[in-house]
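Next up is one chain by itself, shown in structure tokens, the form predicted alone.
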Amino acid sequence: MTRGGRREATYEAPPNIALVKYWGLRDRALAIPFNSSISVTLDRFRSRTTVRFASELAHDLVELNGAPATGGPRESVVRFLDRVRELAGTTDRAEVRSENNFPTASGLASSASGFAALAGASTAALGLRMSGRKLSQLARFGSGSASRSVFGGFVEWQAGHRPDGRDCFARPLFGPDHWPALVDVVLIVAGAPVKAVRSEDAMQSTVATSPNYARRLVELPGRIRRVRAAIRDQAAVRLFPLLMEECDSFREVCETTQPSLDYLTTTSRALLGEVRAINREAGRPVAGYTHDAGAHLHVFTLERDAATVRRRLAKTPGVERTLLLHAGPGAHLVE
């Protein structure tokens, strides 16, 4: 909207948790990943971002969670704004205010929701009309995972094959209401460290140094097909083992990176063991764990088992709190 020559818009976007992960870019300048990925967009969590462009601003002002952004986080926002300014044909500086209602930089995809919200707010403020696909393609330049947070429900980010990246975008697979019985028990781990190395840098170290990375890339297309089919069929008995297989593969390439990328705490590892024990004792896949580049865990289970799984995992020493999330809607303009 325009207010006395000042252009301003507010957008909200949710984080997502990758069920099949991307970790590594084949073209960093164009933000094109080596492999496609599948995620579920989460309800309750969100980034809310307001962007105001004004000719009187001498430089970009960036505020994250109530404090001025500095260093790498500020530079990433400014670079993204430069891309949007180029699209809109303006040189006006911007004031950006963004806040998350969940922990930041700890493996809960705050960069995904943050840059999806920034993409929506900045383009809306400048009057750029963007389809979901175009917004997804733009958002990935801030954070690859942000391409998926544009959409709700179950989402696939297609790596594509073109060298120019025009076929690299996210697309919705199934809406938020596709599988209402599937729930995500989020375990917030006490003392989870803020990431010392940003994911965009860490993943390129993995590409360059992990001896297991090439094997992972060979395995991923088949795993993606199986995960997509399990979600389509609402087949928890197939999905949960696949989630853990994929998460273990991701963790393996991180931990064999030089220097090693170890995102988990003692509590995180104990939770992995507890989920395996729950399945073993039940004689069936009751739950499946996953995590991103951080210590907090997402444990997927069915509504009928959620209370039992949540209660047992909450007893693990070091678990600060638990949350129960579902698939949710995608990014949207706040009127």
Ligand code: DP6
Contents of the next structure:
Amino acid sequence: MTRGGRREATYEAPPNIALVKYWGLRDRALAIPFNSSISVTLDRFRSRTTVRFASELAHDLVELNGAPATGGPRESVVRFLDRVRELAGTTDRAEVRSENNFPTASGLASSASGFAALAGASTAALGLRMSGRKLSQLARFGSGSASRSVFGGFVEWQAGHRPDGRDCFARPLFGPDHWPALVDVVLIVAGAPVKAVRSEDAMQSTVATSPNYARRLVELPGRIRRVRAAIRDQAAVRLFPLLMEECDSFREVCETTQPSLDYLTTTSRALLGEVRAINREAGRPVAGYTHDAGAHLHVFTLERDAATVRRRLAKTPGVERTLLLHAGPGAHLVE
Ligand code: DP6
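What would the structure be for the form predicted together with the ligand, rather than the form predicted alone?
In what comes next, the whole complex appears, and the chain from above leads the way.
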């Protein structure tokens, strides 16, 4: 929208949960990861971001959830806007207002939804024509996981092979309606510590110090192929064990990082055990857990088992709240 030299646009973008994790950059300046990752874009939640560029502004103004952003969070937005300004050939400052319709403390990745929405709104405000692929390539400079929130449903962020990153982008694998029976039971855990080290820094310390990182990289291409095929075939009995295998591998390289990265609480660990027990007792994979760099758990199961799984897991001491999420649509312009 252009109004007398003021250019403004609003974008909405959802968070996503990684089924195969991105953890480590092969090129930090170009934000190119060592491995490809796969995620599900989640429904119900979103960041909504409005960007207005104006020549009369002396500085970028950034407001997050109704309060002025300062320090690190503001700087990362300004750095991102600088990149967009360079693309568009402008030096105009911007006013950014961003709101999440989910509690920031819920542990749902707000950097993924936030930067996907910022990428969409800032480029639209400047009239840049962006394909989904281009938008994902831009969003990853704000937060790697944001590259995947551009698309809905099941998404793969392919690492690519080129040194210049041109083949590094996210692409939709299957749409949000591909597997309606798949449910994500989110368990919000009490007393989850605030992240001491930003993921971007934490993952590079894993790359540098974990003795198991190289082995993880060797295992990943095969696991990615199997995860992709299990989703394609809607094969829960294959997907759930793979999810847990991947999550355990991610946790192992975090724990063997020096200094060790421990994102879980006693409650999170009890929940991992509870999911294993559910599967053992049923004699089949009823559910599969995963978590990101935080204490909250995402437990995937099928609609028919969702109520039972949710009820049982909610009884674990320290579980504050549970949410039922599904795959949802990707980022989009709000007219
Ligand atoms: C464990 O790309 O979200 O969630 O912006 O620094 O938090 P920061 O990095 P981000 O890191 C994602 C790491 C992960 C795995 C994943 O989402 O693939």
